[in-house]
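Here we start with a single chain on its own, the form predicted on its own, put down as C-alpha cells.
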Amino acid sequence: MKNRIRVLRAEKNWSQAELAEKVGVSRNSINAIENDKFEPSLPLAFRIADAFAARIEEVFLRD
C-alpha cells in the first residue's frame, strides 16, 4: 500500500514528529509508514487521515 503522507505533511509544513504527536505514535512509526516499511492498523490509518482532514483513500493508495 502506497501513501501520500510525506506530500500531505509538506503541504501543512509538519515534521514527522508533529504528525506523530497528533496521531499518538512515535516519529519512527511515521517514518516507517512513509517509507512503506510498516502498514498502519486501520484505526491508525483513520487517525492519520483525520489529522489531514482527508478521506482515508486520499492518504493511502492501493498498489
Contents of the next structure:
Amino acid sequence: MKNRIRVLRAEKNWSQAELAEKVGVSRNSINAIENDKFEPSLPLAFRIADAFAARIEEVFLRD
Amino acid sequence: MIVLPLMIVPALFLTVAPWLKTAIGGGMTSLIAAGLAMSVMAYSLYLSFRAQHCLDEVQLAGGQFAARWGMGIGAVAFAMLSMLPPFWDFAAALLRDAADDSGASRRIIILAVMFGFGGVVILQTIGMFVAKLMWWRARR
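With the form predicted on its own done, generate the form predicted together with its partner chain in the same format.
Next comes the full complex, and the chain you just saw is listed first.
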C-alpha cells in the first residue's frame, strides 16, 4: 500500500511532528507510515485522512 | 527521573546490607531484601503498564517484534557466552567473592542459579533492546 502523506503534508506545510500530534501518534510512527515501512490500521488510516480533511483513498493508494 | 528508584533502592540496600546484617541480623536483612525486591518489581511493573498505555500501534508493533526476537537473541547470547572460558572465570570469581565460608556449598549453588537466571534475564532484556533498535532502524 502506497500513501501520499508526504505530499499532503507539504501542501499543508506540516512537519511530521505536527501531523503526529494531530493524529495522536509519535513522530517516528508517522515517519514509518509515510515511508511505507508500516501499514496503519484502518482506524489510524482514517484519523490520518481526517487530519488532512481528505478521503482515505486520497491518502492511501493500492500498489 | 521516574526510573531512578529502580536503581537507587537496590544500590542503597547493597551499600547498607553489611551494616544491617550486623545491626539487626541476617534474617531480618533477608526479610527487608525480599520486601524491597517485591516493591521494586511492583514499581517496575507499574511503570511498564503506564508506558504501554501511551504507546501507539506502530510502537506496540515494535515492542511485539522486540519481545518475539529479543528473548531468543538473549538466550542465544547466553549460550554463546557460556562457551567462552573467560565468562566462567568471571562467574567463578564473582561467586568466590560473594560466597563466604559458612554454608558455602549451599550458597554457591543458590548464587550460581541466581547468577544464571539473572544473566539470562539481563541478556534477554539487552536482546529485546537490540531487536527494537533494529526494528526502528529498518523503518527509518
